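Just one chain is shown here, as C-alpha cells, and it is the form predicted on its own.
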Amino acid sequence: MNRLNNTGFKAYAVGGCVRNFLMGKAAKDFDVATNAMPESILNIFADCKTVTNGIKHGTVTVIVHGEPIETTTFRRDGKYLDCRRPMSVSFCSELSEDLKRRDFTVNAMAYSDGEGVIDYFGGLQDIKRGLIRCVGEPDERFGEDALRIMRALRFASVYGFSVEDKTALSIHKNKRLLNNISAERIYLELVQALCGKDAARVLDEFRDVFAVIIPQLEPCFDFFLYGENHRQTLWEHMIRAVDKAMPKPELRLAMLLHDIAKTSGKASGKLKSCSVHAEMSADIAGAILTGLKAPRKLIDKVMLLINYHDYPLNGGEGSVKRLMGMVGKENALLILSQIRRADIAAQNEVGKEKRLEELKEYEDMCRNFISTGVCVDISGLDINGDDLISSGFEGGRNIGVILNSLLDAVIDGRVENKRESLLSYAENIKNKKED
C-alpha cells in the first residue's frame, strides 16, 4: 500500500482482512484495492513475484514475503449470467463504486493509514449488532452470485451473528439458485458453516435452504422419533447432535447424517424397527458427500464413523475390543468419545446422564488398551500364520479360521496372548474339529 501510494496512487486494504480487524481477530489473508491499473500494479511491482490469472477482473496478485496480496484496480461488474462470475468488468476511480459491488456490509469496508476505516454501508454498526445484511438489495445480489447464500449461512454459524430479515427473506426466495453453483464451492461453505459455533441455529432457521443441497434432509424435518430415548423429531435430534460434536468437518458431518436412514422405516408416522439404520445412513451419506465431490479420504472417514456409531456395547470389555478390532483404535476411541457421546447428548434428558456415564466406563476402556497395547486385532497375535504351518497346521484357509478363533479366545480371556498358550489352543480346535 505504501508503495502505491509512494507512487502518486491510491490504495486500501479491503474485505475480510478489514472485518477480521474490527472485530478482533486475525486475518487469514490480505487483499488491497487501488486505483492503480493492472499494468500499473505490474510496473511498480516489477522486483517482486507476479501472478496475473485475474488480471482481466483487474487482478495481480503481488508475493510480497512470500505471502500473496490480491491486488486489484477498482472496479465495477458487468452483468451476471451463469449465477456467478461477472460477464464483464469495468474499472472506475472512486472506492465507493468497488465497495458497493460486494456480498454484505461487513464485507464491504476499507482501511488505509491516512483515512482511517472507510465504512459507506453500515459494516461497523453491523458488527456491533452481530448482523450479515447484504450491501443494496439482496435479490440482486444473490442473483448475481448464487454462492453468496452459503457464505451468508457461513458467516451466521461461524461468528454467531443473525441474518438480517430482508436479507433472509431473500435467502428462503432464492435458495433454487444454489442449483447453478459447483459441487465443490457447495462443499467448502457448507464444511465451514457446520463447524461454526451457530450451526445448529442456522441449520434450523434455514433447513429449506439446506435442503436444496441435501434432498434427503427434507423428509427428516417432521419426522417423529418415538422411544424412550426421543422426544422429538429427527431433524431436532440431528441439529442437536451436530452442536454437541466437536467442529471438525468429519465429525460435524457424520451427527448431520448419522441417522437420516430412519426416514425409510416409517409408517403411519411410527419409526419401525430398523437394526440396519446405521449402515444405511452410511451408505446414503457416502452418495451424498460423492455428489457433494468431498474428499474420498473424508467420505471414508464419515461413513465409518456412521457405519459403527451404534455399535452394541452390551459385551462390555470384549465389545470394545471388538469395535477397535474392526475399525482401529483410534477410530474406535473416536466413535466413544464424540460420535456416540453426540449422539446420546442430543437425546431426551430422561435416563441420558446414565447412559453417559456408561459411556464413559467404555470410553476409558478403550484408552486403556489403547495405551497398554491389548490384542485387538490378529496382528496382535502372539503367534502368525506360519507359526502354526511350521507347527503341523494344514494351510490355506483353515489357518485364518483358526486364527480368528484364537482372537476370539483371547479378547474374551479364555486364553492368554503367548505363543505356547495360543498353540496349545490351536491343538485344541483342531481335535474338536477332528472328532
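Positions refer to the first chain, counted from 1. Between two forms, the rigid core is the largest collection of C-alphas that superpose within 1.5 Å. In this text, all values refer to a predicted model and were calculated from it rather than measured experimentally. What changes on going to the form predicted in complex with adenosine-5'-triphosphate (ATP):
- Put the two forms on the same core and the Cα of residue 51 is off by 2 Å or more between the two forms.
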Second form
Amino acid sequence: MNRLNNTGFKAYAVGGCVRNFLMGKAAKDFDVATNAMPESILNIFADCKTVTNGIKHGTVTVIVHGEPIETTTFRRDGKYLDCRRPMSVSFCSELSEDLKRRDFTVNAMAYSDGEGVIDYFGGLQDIKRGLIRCVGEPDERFGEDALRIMRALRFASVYGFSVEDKTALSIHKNKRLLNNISAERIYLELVQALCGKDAARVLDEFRDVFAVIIPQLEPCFDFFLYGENHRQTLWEHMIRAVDKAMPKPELRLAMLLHDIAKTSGKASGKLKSCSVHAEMSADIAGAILTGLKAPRKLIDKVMLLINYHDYPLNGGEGSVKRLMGMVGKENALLILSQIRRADIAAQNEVGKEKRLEELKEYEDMCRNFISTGVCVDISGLDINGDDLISSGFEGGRNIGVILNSLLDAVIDGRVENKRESLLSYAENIKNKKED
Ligand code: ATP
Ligand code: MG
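Right, the form predicted on its own is done; let's see the coordinates for the form predicted in complex with adenosine-5'-triphosphate (ATP).
Full assembly next; the chain just shown is listed first.
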C-alpha cells in the first residue's frame, strides 16, 4: 500500500482482512483495492512475483514476502445474468463504488493508515451487534449472485452472527437460486458453515436452504423415530450431533449424514439391523457428496465413518480389536472418540451418561492397543502365508482361511501371538478338519 501511495495512487486493505482485524482475528488472506490500473500495478511491482490470471477483472496478485496479496483496481460490476457472474466489469475511480458491490456490510469496509477505517454501510456497528446484513437490497444482491446466500450462512456460523431480518427473509425467499451455482462452490461454503461454531443454529434456522442443496435432509425435519413421543426429531439429533463433533469437514459431514437413511429405512422395515441403516446412510452420503463434487478421499472417509458408526461393541476388547482390524487403527479411534461420542451425546434418552462412560472405556482400550501395537489384523500375526506353506500347509484359498482363524483366536485370547504357538494351533485346525 505504501508503494502504491508513493507512486501517487490510492490503496486500501478491503474485505475479510479488515473485518477480521476489527474482530480481533487473524486475516485468512489480504485484499487490496486501488485506483491504479493493472498495468500500473505490474510496473510498480515489477521486482515482485505476480500472478495475472485475474487481470481481466482488474486483479493482480502480488507476492510480497511469500504472501499473495490480491491487488484489484476499483471496479463496479455490470449486469448479472446467470446468478453468479457479472456480464462485464468496469474500472472506476471511487472507492465507494467498489465497496458498494461487496456482499455484506461487515465485508464492505476499507482501511488505510492515512484514512483509518472507511465504513459507508455500518459494517462496524454490525460487527458489534453480530449481524450479517446485505449491502443494499437483499433480493437484488442474492439475485445477482446466489452464492452470497451460502456465504451469509457461512459467516453467520463461523462468527456466531445472526442474519439480519430482511437479509434472512430474502435468503429463504431466494434459496432456489442456489440451483444456478456450481456444486464445487456450494460445497466449499457448506463445509465452512458446518465447521463454524454456530453450525447447529444456522442449520436449523436455514434448514429449508440446506434442503435445496441436499434434498434428502427434508424428510428428516419432522421425523420422529419411535413415534411422536420420542423426544426429538431425527433432524434435531443430526444437528446436535454436528455440534458435538470437532470442527473438521469429514467429522461434521459424517455427523450430518450418519442417520440420513433412517426415514426410508423405517418405511421399508429395514431398520431392525443397525448395520443396515449405517450402510444405507453411508451410501446415501456417498451419493450426496459425489453430487456436490467433494474430493474423493473425503467421500471415502465420510462413508467409512458412517458405515461403522454403530459397530456393535458389546464384545468388549475383542470387538474393539475387530473394529480396528476392519477400518484401521486410527479410523477406529476416530469413530470411538468422535463419531460415536457425538452420536450418543446428541441423543435424548435416559442412560446416555452410562453409555458415554462405557464408550470412554472402549476408547481407552483402543488407545492402549494402538500404543502397545497389539495384533488386530492378519499382518499383525507372528506368522504369514509363506510360513504356513513351508510348514506343509496346502496353498491357495486355504491359507487365507487359516490365517483368519488364527487372527480370531489371537483376538479372543485363545492362542498367543507367537510363531510356535500359532503353528501348532494351525496344525490343530487342520487335524480337526481332516477328522
Ligand atoms: P475469508 O476470511 O474467508 O477470506 P472474505 O470475506 O475475505 O472471507 P473472500 O472470498 O476472500 O472472502 O472475498 C474477499 C472480499 O471480496 C469479501 O470480503 C467481499 O468484500 C468480496 N466478495 C467476495 N465474494 C463476493 C461475492 N460473491 N459477492 C460480493 N462480494 C464478494
Ligand atoms: Mg479473504
